[in-house]
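In the form predicted alone, a lone chain appears below as structure tokens.
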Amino acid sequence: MQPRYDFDTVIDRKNTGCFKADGLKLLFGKADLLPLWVADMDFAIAPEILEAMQARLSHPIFGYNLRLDAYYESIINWVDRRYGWQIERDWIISTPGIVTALNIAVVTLTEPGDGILVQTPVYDPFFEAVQANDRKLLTNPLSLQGSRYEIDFDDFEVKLKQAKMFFLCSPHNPVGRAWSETELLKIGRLCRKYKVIVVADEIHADLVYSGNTHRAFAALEDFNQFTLTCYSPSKSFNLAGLCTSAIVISNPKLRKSFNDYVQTMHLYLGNSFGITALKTAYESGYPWLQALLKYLEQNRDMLCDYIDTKLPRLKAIKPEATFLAWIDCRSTGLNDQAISDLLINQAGLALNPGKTYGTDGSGFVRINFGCPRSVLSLACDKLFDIFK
């Protein structure tokens, strides 16, 4: 029987203004690479979303947007069903993206020179949001224990005493951890103790694999009182180009400071297709997401098994969440530049260098397995050619 959703078809994204494909020459120096780097997927979006966008396109006017009740209800219901957290409409603030929200939080809720803590290796815009706004970057390096990253809570507490804000990446990019409730409770209790504001980037919340669960940080104890939670369908439904995110802030004081800036900068207006896509994804996209997760989990297992059995000089850190795998190349004895040269010039692969995510990422690479399985199989063969 023909599957309802197709994740196997290879779609040519070149010459569509696609950063992943058309930015290769700019960022990697060559255009003829297999692009498995930036975190969007190579799958067609859910047909339900595409149909809704086509219906919106049929109306010939695209003026200023107003988010109607159904938009907010879709977010409220999704967060309740998926994460067991009951939020209120007034808590939801719209921004063009989560990176935008990180910067707004820094500008509105901290002062120049304040310490902001991140857990490295981590998504590089975290660093930029701190340093570009003249704040002090504090790092709590995650500890690789065997094939799994853990939090060094002794160091975390030491750094937290110096911080005004903490960026929580949950699930974590690039190391793929889906933090347990025990870990999140320990984080939250320490942040409460030292009066540290938490910005929880939960953009990968829906991309969690069997045996693991995403827990909304702000839903635990009273953590919502000092937390800004960032959601978006951009990763789970492959809608990054539509620039639509929802920031949930229950604390009225924090919310007012954040929202005043959003209003002043007119960042709340959004775009017609992003609004339509978010609403439709959260109302009708769950069956597609379920099918996607099964496909991605099979991709993850295929990639990690291939590395484990055929590439002993590499080590795959098997992700509990996200469509990104963190690969340890340190046993090759090669430095970061040599690894990049091999990947680009001999294998023809565009992967993210680990050092992008901080000095703790040196010797690693990040590979995006959100692609048709035939493409991932080709990438595995290319890795074999240079690391066998």
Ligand SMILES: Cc1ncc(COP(=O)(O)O)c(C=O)c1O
The other form holds:
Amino acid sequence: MQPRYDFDTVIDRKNTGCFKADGLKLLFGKADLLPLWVADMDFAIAPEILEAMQARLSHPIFGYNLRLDAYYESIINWVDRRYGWQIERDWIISTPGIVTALNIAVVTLTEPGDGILVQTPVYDPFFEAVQANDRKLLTNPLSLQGSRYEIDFDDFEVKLKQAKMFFLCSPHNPVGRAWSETELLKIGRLCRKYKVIVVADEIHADLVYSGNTHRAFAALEDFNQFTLTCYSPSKSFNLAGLCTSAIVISNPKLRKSFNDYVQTMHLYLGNSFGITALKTAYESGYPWLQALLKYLEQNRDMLCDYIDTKLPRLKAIKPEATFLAWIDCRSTGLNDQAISDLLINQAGLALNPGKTYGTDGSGFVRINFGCPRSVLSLACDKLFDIFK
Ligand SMILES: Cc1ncc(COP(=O)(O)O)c(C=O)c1O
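Having seen the form predicted alone, the form predicted together with this ligand:
Let's see the whole complex now, leading with the same chain.
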């Protein structure tokens, strides 16, 4: 029988050092908002993972860590079972996070002034990883066709000619696309043609809804030869605070440059709980993940149906993946400041302003529906109050 998991209980996260709840005053100027912004979920983690962490806690020593065989096997088996890609142990490099990995890739595999391409609107630390390291930001704006974002491949090719590296966000935050194999093949063939290194950020790979599939970019054709793939259980198993990621690099030359930096900085050491949690998530977490996906998909449908039927001035871009929905508010005729004022001061809602993700995100907001349904329903009522 399928175990039952609880996603309905509302858990108070205040005063736990939770960015989403305790960072409200700092970021929005008010603490009493409903927080549906930072991309983590308001669900308790899988009981299997919690038990494994409790067992680790009962051993009273927290010295330096060595990742054992079973750790690597859990990643290898997960990537094989979930995405059909056979990777090798030597290809896996540990970093605390994926943003860390993006920055290491930039610093070790490109030179100051090199062009790095991103597809906007996109997760904002992509911009910082380019600009804070004195590289040149190149953008390939995604194109909204009806209620789905598509890639403008003509522009993509023009920009690739000036690029040394491309950050692929797959699935894409914030527009929610799970890129098709056809799209990924087109991307990869062009990157191969122009000798562009791809950093495939696949952190949302496990959060794909029915009718869509996640394809591991590096598993297609020979794309692994010029690709670094970033995996982590942070999003799908709600473990972001444990800071444990796996970067898969099959090309020995790229891997050596990246890994030398990781070794020098001691970034591979990790923390005991993160190591335990990743291994347990990938070994035993699949039933929980399946239940989570079902719940999230119902949340997504409820939110998008609500907007479609009750809020004609808004348009929900229904995500194919991720627990983030991208909402087009441009028909309200309000500017970004006015939208934020309404959300914060009248509705009491903390959402991410769309322009965080690039100038083409202006007029949009991002909402995180990784929360109990009762909370999402309250958020819908709050949206109704201001946008009806
Ligand atoms: C596309 C993407 N990459 C990376 C991250 C963060 O990864 P990490 O916490 O491992 O640095 C996020 C978090 O929202 C994300 O959406």
